[in-house]
Amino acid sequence: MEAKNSAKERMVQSALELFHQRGIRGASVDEILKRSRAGKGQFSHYFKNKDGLVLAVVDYLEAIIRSGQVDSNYSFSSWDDFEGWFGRYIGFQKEVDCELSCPLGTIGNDLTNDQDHLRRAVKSFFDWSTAQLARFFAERKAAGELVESADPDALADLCMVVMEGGMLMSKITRSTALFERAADQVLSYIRSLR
């Protein structure tokens, strides 16, 4: 007999996976429901709303990511850590044929004006994802690395933007060739801070 945390833990990855491809607007609660061969008692008893479960999902997702259970990593310690990021969500693009995107951005999407606490836990994962890219400029600066003008905070600013816009568009066009010129632009500009 399965524990009752696995039913919660199904919803969540059934969510996740099903957000991730449609959006959360395109998922139906008893899809997930289906998918996840948990029951509407043990929906109500873990998540109360649909609400709930898409809060489930982004604390989720938020965690496995700070954690680096995934291929995000935001603790780079050099330029050729760095220079990786990009390559990694343009790797992920091709390995899904183009068919996702960002599972945060995807979410954050389809978020109405009524669903503020929601908007507050998805822009909560990206500035903290922003303040590590951040970070890494501030302390490359420090070490010399970086020209006295380069701005640590605009330039995480322009690389998360590229990057969600990227997956965005690699989406849509179904091709990573915008991502990678955008990617490869952004490059040579902060190279040329160095």
Given for the second form:
Number of protein chains: 2
Amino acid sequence: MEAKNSAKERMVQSALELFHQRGIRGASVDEILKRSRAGKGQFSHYFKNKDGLVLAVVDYLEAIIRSGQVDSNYSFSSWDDFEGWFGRYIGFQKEVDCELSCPLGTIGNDLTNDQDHLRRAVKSFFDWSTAQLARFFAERKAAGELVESADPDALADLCMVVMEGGMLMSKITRSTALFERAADQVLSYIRSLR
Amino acid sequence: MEAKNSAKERMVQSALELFHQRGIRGASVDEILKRSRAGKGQFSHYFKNKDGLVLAVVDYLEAIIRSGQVDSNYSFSSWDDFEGWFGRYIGFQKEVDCELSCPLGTIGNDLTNDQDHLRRAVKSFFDWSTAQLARFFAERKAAGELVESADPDALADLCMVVMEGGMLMSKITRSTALFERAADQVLSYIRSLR
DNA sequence: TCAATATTGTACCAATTGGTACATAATCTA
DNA sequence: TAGATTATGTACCAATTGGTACAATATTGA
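Having looked at the form predicted on its own, could you now put up the form predicted in complex with another copy of the chain?
Below: every chain and molecule of the assembly, starting with the one above.
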């Protein structure tokens, strides 16, 4: 149905790159079109307006992460899998010299109150991610690998918050040192509950 | 020297409010001037350009936080002081219905690579905040109130990362639930080191 | 006092913004 | 193949952007 590298796909991917780098407002439609070698015609044809493109970008991001096509996947089955989770985000930051933070965090923070449908789309991805972590912790607890007082949902929330905060602080400080130490503390904490 | 409510002061305060709400790019110079009841003349007179205004806003924020004029101060002297630290940020989010995140986090994430002087200004505030937390943990450890294996710097990093991530996730999910549970876990962890 | 300095207001500018109009070309389908 | 639908390109638009020019007004200090 859809060609391999359709104009629509190129627009979404270019928009993702630019939104990730400079946020929604920092990337103009014209620049996105130039980068994706598309014209205004395609843009208006495939999207109602810029918000429509943002929604497509969020959906695209959610799709590739949920399908595991990206480094930081959420298919934990062992403690080793989990312990590598923070490492993949830290590794990403090192690859990009700490010049970016989380794409969905950046997009989500850029939204205004009149873009609630977009905010909900971003939130739904975070809800899913948190649920994946919580499911993993619940499974480990059911297997007797976590003490009775451990709260799987709270642990999942802690991980998500540290990941988002770590990505943001890495960009601002241009260093993963803070993120790494914080992640280490979380891992120590969770190990102490085993 | 400076009048109580000088045009410069009004411009900085209005800019802070708007940058906090919509980021740097989301707040136009014209809108800031309208809100602060000032003209283009004053703007050009007091600031070189928009970046100059951003720098003034960052300096202003750092000054009021370091001087303790704002709720979330950093003058910890007891465990009770510290345990209320996350609570003040969570309380702020509740006051604003989770429609904002951390002002310096928002500004910091909005910067591009050609604004390195601004990034360094934001970073210097985070460095100071982290150092305040680290000093507190180091003092407690010296007083024998933390186990030998506790790392004051790493604990400070963990707190900063959870605070920033919590503020961001609260805005995106429009709820402090995640932030609260994550903060609780951090407090549990630190208590386990006492 | 009176000139220098600091402050403020208004008008303007080129560039960019998101968005529309509309003609053309390709593709599908009956 | 004919006609509809889908896809693409070009030109244009009003509004907004950050920034400048410059005149006018206070305020200061010798």
